[in-house]
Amino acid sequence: MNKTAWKRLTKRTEFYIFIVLIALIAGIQIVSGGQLLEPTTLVTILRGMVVDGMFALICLIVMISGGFDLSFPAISAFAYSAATTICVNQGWCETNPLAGFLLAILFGAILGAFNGWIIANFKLNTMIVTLGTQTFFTGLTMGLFQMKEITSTLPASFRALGESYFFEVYNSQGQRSTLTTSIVFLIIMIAVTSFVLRKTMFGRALYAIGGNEVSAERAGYNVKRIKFILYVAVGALAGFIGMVRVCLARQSIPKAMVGKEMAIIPAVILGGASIFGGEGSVFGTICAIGLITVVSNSMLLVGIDSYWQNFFNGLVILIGITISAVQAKRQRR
């Protein structure tokens, strides 16, 4: 590596984040007695980055693009309480969850359609109008139609799909784990992201958008148009999310999904996207929501208990926030 990609690569987020990972990794490791790294805590580790990781990538988008989306947990549990309610009611769903899946679909596509009008017609704050469309989405789920939760009724492949795994392991104790074949969605998710951000216009538009919105306008983009798709495909993405989350718990809880978005926007803000827009990298959020995965599910490795996570994440918060401002400022330097 030559001199100038090496200055290239220093100066971005998510290599110290890929550092910090590592060494955290190394220091739970020898901290835990080496448990960190036993296959069982690796693949509970992989498991749990399945949802929170596909959630991160749609808050990337957005957050690309000069956003911030704080109702996709809304419109998530919206979505699969409505798709499951629906398949359980109508005995849908017993032997191939497609159907759900679509519903869910559907569901969210439709609100993120609310949202991306509101937001593309009205230039108004997102941040202003998610929080907003956030409680309305919460009072259809929770008030005017009364989603219950659904357990034991869940339909046969929903369970099916949420226990099936790739392999199993076991630790010296004998517990055993199993890595989830939910976690394909996570990996195509990860790949299709990366696709759409750095080759297509679509995304170079994105990234166009977030750095000057008026420059962006200028040059061709088709702003309306593109913040309009943006919020349907992330509520389409966050409906589809919700029923991966339904399989793997193998149960729909509307409650299920309050205050996610203040665990996963931190951790996008810590993998490099900048709160002002126009930055950001598929590779920093995975990297984040690694570290925030380990740190997590390590705490009780090394006998702390696991009211510190708010701790911790409230920590992230501050530590991204001034991440992104730092490098604005040398960005207008």
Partner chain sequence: MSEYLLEMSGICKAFSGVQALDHVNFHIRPGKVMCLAGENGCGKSTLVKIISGVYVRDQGDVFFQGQKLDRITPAEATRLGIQVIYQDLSIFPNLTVRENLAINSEITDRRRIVNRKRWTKTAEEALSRIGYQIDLDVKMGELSVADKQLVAICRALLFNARLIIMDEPTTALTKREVDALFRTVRKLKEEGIAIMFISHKVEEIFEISDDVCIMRNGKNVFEGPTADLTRDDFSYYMTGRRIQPDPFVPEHIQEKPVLEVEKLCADPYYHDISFQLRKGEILGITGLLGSGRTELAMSLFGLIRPDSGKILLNGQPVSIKSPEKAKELRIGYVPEDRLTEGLCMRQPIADNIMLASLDKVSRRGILNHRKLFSEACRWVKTFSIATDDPHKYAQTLSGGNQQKIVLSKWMNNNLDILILNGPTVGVDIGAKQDIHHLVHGLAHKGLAVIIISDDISEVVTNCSRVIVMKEGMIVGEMKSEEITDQRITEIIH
Contents of the next structure:
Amino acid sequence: MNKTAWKRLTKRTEFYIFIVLIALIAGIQIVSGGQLLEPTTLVTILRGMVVDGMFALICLIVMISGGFDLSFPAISAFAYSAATTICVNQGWCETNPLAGFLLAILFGAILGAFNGWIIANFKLNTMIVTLGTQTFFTGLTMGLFQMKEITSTLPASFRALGESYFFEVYNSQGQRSTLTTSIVFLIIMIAVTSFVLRKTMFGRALYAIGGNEVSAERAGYNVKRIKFILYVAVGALAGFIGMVRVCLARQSIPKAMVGKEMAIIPAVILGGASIFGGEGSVFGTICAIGLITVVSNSMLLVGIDSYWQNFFNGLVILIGITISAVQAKRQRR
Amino acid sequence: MSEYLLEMSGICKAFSGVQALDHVNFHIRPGKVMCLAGENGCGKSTLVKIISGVYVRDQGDVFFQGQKLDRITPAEATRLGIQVIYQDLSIFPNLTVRENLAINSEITDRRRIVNRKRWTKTAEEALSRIGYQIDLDVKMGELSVADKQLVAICRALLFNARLIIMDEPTTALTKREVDALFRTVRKLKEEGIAIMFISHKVEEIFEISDDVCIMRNGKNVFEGPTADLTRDDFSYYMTGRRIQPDPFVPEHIQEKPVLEVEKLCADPYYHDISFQLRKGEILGITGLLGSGRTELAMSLFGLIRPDSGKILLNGQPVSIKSPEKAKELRIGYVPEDRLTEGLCMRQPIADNIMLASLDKVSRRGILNHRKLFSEACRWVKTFSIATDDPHKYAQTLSGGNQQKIVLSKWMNNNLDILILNGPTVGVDIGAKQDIHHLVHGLAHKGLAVIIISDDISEVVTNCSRVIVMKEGMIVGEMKSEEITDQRITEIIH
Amino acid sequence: MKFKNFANKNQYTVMLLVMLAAVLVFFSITRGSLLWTGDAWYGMAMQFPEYGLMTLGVMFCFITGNIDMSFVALGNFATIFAVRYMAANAAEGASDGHVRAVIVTGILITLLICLIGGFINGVLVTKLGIPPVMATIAMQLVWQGLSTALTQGNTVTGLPAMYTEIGHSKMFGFLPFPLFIFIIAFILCALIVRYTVYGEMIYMIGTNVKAVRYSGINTDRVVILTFVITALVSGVGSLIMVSTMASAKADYGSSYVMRVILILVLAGILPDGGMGKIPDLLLALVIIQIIASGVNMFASLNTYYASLIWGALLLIVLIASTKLSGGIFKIRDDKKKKQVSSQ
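Given the form predicted on its own, corresponding form predicted in complex with its partner chain:
Below, the chain from earlier opens the complete complex, with every other chain and molecule after it.
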């Protein structure tokens, strides 16, 4: 029994990602002369994972259901831009950021519902639909509503939330780094997503639909409704994550999300999710995001110019997907 | 109380003016196996969908345990204990066996939270119904087709099933697996569960069924006990015509072999395969699913690289590295699965016919559309492919006609060797004979033909020599005089 | 009667024609005096060839059932090299003949790099079996990363003046040079798709690659060639972009990836493969460009209104097409099955 469990474990992509992550950390730790595992670097990496990690999780749940969402950055951008604009105009959120977050969630949910309505009702290819809605939503944000960049006028409570921290650490040169409180959001989201995916029938329905949609319908799932709920939830979360990002960056820039999907989706797939649906786990996704964040944050530590960051990100992903593709090919034989 | 579990009479159903079911009568008794037979498109699946509540009938009466049912919905059908096991089995390959078994009842009970213990209990209960044992933690996709099927049956039994409808359950099973399935079916019978078995394989129908209902063109042409039916009658009812077996008689077999295979091995598929093939003969290669027959054929067409051994063509050793090399060496291959390997369904018939010989209708890479079409039309006529317009998509044709397209694809290539893998799988009895005639003609014209098939009667009537494979080895070879059903069946198992 | 027959057979083309007419009528009514001027159409003719060529290139990928997301990044990478080379070798005061030779070499360098990039894409997809979306997204990151690293994120300038002059010249006195290149490429591609064995094969491969392979055709070679063609044709688009911008940069034209896919989908050429007609592609391109230019004619509207209309248009087409016979955008069961079995 133990042996079969081990065998099953070694078949999973998550397992390899985890090992690579550990190996990479060890390697960089040695090359950089112990700088990676210094507290300052660690808290920076954790901070870097907050927003991308949460985006990756919503991307993951869509992908498990067999969908491919290109529109979540556009939804997010609309939601946080609209929410901050309203807050600034109304003078809200000077002391409590709650209203802003609720607005962003609301806007996100509305746009998500639009996605969900089209995808569930017309049984269309999700990648193409979300390409259309992405373009449309971007047009809404920057065309129809002409939302502006908000930097210095950002409500104080957003700024405060972004700047709040659990503890501060100093490195040998006396540089200060802090562990942002927003890490809580990521932790909660990891917990909730894994609970939903593993322990609720809704989560199991997503796996079932991703595995075989026709069978899921025959088994008695209301596939239409589940898909609709999924896209509403994803939209709402995209709005929420966007707000977290606004707080952390201490500015709201409508354009900031453009192309985000191209950074997140590959990472999710690196973490073991299948673009054909039905496969993927929270653990693998977070490991993959961790891997990429570590790579981009440790460039300087190992003496590589930070302009190479994108290249190494791409390389890590290319190698990752190549290995899993070759492995899958071998297994088929 | 009626003696019938389900009684249907005068059922009619039309789709946009086309009468799919025309006053069909259908009865099934509890604890009996009823076979529903008929060629493709005869209305079998429409009837099943009416029973399971997917479609609503236009006319006719349905009684379940003597009670008249006005309208059947899918939920109502489940409540009554009607379970359909579709051909694709409706399983989730990415989930574990436990979850596959538990999922339906969890949904029906409107559960919200996963309870692994409850799942295990449900799953074990389901498996115990037919005394079947399997690791619950294995992913469904890793199981063999036979195991998947048993899991699907177990799942159906969870709903106090009284009638289980199985849609062509034996298609992808080996003989041994079919036997295991039939043992399960008999067990279910003893428990008083009625089984509706959809099939078009004569042998199986006679082996397992108590009653038979044969449909043709939306009408039922026979309904009654299997015992009242002979095999000849059966095929007559199925096709509407009497079919005489027409065995292949080789006319001129060349002395020199065109193909010699010596000690060919490809781990883990087959080992130590040696045989010869001559022009003018039809060589049959038969064996159970997984005996290595398909992989051997694929090696001859450059799709699987052998580990060791030699292949000689006209006495010259050759290495067949790829399909295009095989084509260059004048070897053609008609694959097993038309849908995924044989045809581009959503492309015109004409283009499919000419796919393997585009060089014949082009010059320096420039395609001559007119020539392509006229050549294709020639083959449509020669092979009497039933279409009014070769511009139409290949998917508009029936299985038999599709198979003729795959066959005609190779005809422009001036082949020496043609390998047919399962040439009549899913083909109606009538069209089957057409295809066999075509193949006989090709052999008479001097082609060397290999037919790979698990349909023993097909091999017996159409081959001048037969090789039997088992577990990757050749276990028997016989000449035309010695070929009989029984001998092959003996060796094969 | 004849028209009715045509309309039935080409429902999709008719739909695009109706849409084009609607767009034209709308802008004629609202901004007729601006739309029907030589300047407006000259502007359009200068703008669309660069992404038009990219669309044309990626079309080949889509027809074979693949997708390419790396073409813009690859084009940028290639042109960065070429511009650097040209800037270094065509010093001020060099003779025209010398400059001309340098420009030709620069173009060849671009195309050579594109060829290599396309080849890598093809190998990743065919020989290693990586799903094309993934392979090309990863390559996009790699190319863009390399470009950023090599240029430190800066703009590469110093193009010989002659290069930009050619880009802004008019052929035969009236035809803008980019449009001229586009027309030639369009005709060439249309001929390839319609009248060559290769064109026949890519449609068949897009429908069922296994069936084509089992017909004794080296499908891997055809697919690799397709990725190369895609990269080359869109590389020409990048060269035109360089002349418009008079420079090269790692992130030029990054919005073109999505725009190109949008145009192709609007034209009914889907990444599912085996579908689509070249005339539809031209119609979709023209529609997209007229909307972009039309929106520009409203002083109060920014360019993102075009994006709004494009998105809406695509969604309308998607939903409307589910009502057409065939429903080409529906999830295709056979395709899904194929993917699952090839996993």
